[in-house]
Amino acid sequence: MNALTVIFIGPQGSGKGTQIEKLDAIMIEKDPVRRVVDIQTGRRFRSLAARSETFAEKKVAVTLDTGVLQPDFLTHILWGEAMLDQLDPKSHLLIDGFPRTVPQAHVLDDAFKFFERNEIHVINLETPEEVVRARMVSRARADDTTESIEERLRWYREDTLPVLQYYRLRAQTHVHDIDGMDTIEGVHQQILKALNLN
């Protein structure tokens, strides 16, 4: 197997960390000799805001409660770190959280290039804005406040779809549209067969 770099994209409540999930499993399964480098920005921000220390960390928290989208230079850097610290040509790479505007997917292009990684795969998670807006407020995350929902749905639709537009585009990159109203087992069966992994 090859290594692959996917990049997941989709609303929040799409079922991207689920699916990530499901297919980092897969990939370990299959290819246990290399290394699969996981990195979910959002995460990573709701790691930094709960440590709460430092004025970024405060900072941080007070805005992931309000939807709106973090600054790039703060995304650069948790990705770029998680890259450095974990990422080399051979290993995969799933990514969710980036990019979410254009302007980070020519960032993330640069990084591609330097560690070597010209073939990408995007899996687009198509999934109506009713349906992972009653998503967002089952899971009763803190965050989700019927404000930063539409805040982050807003964004989405404005400046993180252009980025599919971008990659559908870009050569070497293949989109993959997913049926994101399937059950998650579907989803998850869609995926391994867009990668070539059933």
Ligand code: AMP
Second form
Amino acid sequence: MNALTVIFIGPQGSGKGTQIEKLDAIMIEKDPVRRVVDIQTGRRFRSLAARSETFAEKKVAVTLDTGVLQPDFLTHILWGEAMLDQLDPKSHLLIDGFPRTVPQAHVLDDAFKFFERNEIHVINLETPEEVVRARMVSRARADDTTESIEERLRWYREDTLPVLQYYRLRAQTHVHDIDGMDTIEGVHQQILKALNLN
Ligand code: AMP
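I would like to compare: after the form predicted on its own, may I see the structure of the form predicted together with this ligand?
Below is the entire complex, every chain and molecule, led by the chain shown above.
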């Protein structure tokens, strides 16, 4: 098996986290000698907010629950640091939470070049807005207020959907459109098929 690079794109509530966990387990099983590096910007932003000591940590803490996108430079620092610490061209790489804007995708391209990762897979978890809205309302995470849910859906539409278009046109990039309305197991099987892992 070659080293895989997989970017998960889907609105919040589309089940990205669950699917990455399931895929991670399969990859460890199928390719035990290779490391699977799993980078999630959302988790890293939440741990910055939880520390709340420096100016930046406090600022992230007060803005995170509003659902706004955090500044690009911070996002790049968080995933860049994770790559510096863990990544080499031989590891599998699973990405959750970035790029969420086209400028972020450009910086990520730079990193792909540096880490010698040429072929990119994008898993597009297509889930209608009304479905993810209902899921977010029912899971009642601290940051799932009506305003923050609407804000996150807005930037997904305006800033993240263009990222998919960017990847559809990018060379050596495969965008796999997955029906996010399927069951958890059904979505998992669609992903395995898309990545030729079944
Ligand atoms: P998530 O856990 O991926 O839903 O992300 C939680 C929050 O972290 C988001 O609502 C954003 O405020 C912030 N965040 C995560 N990833 C990014 C990113 N790539 N760009 C900007 N903000 C981000």
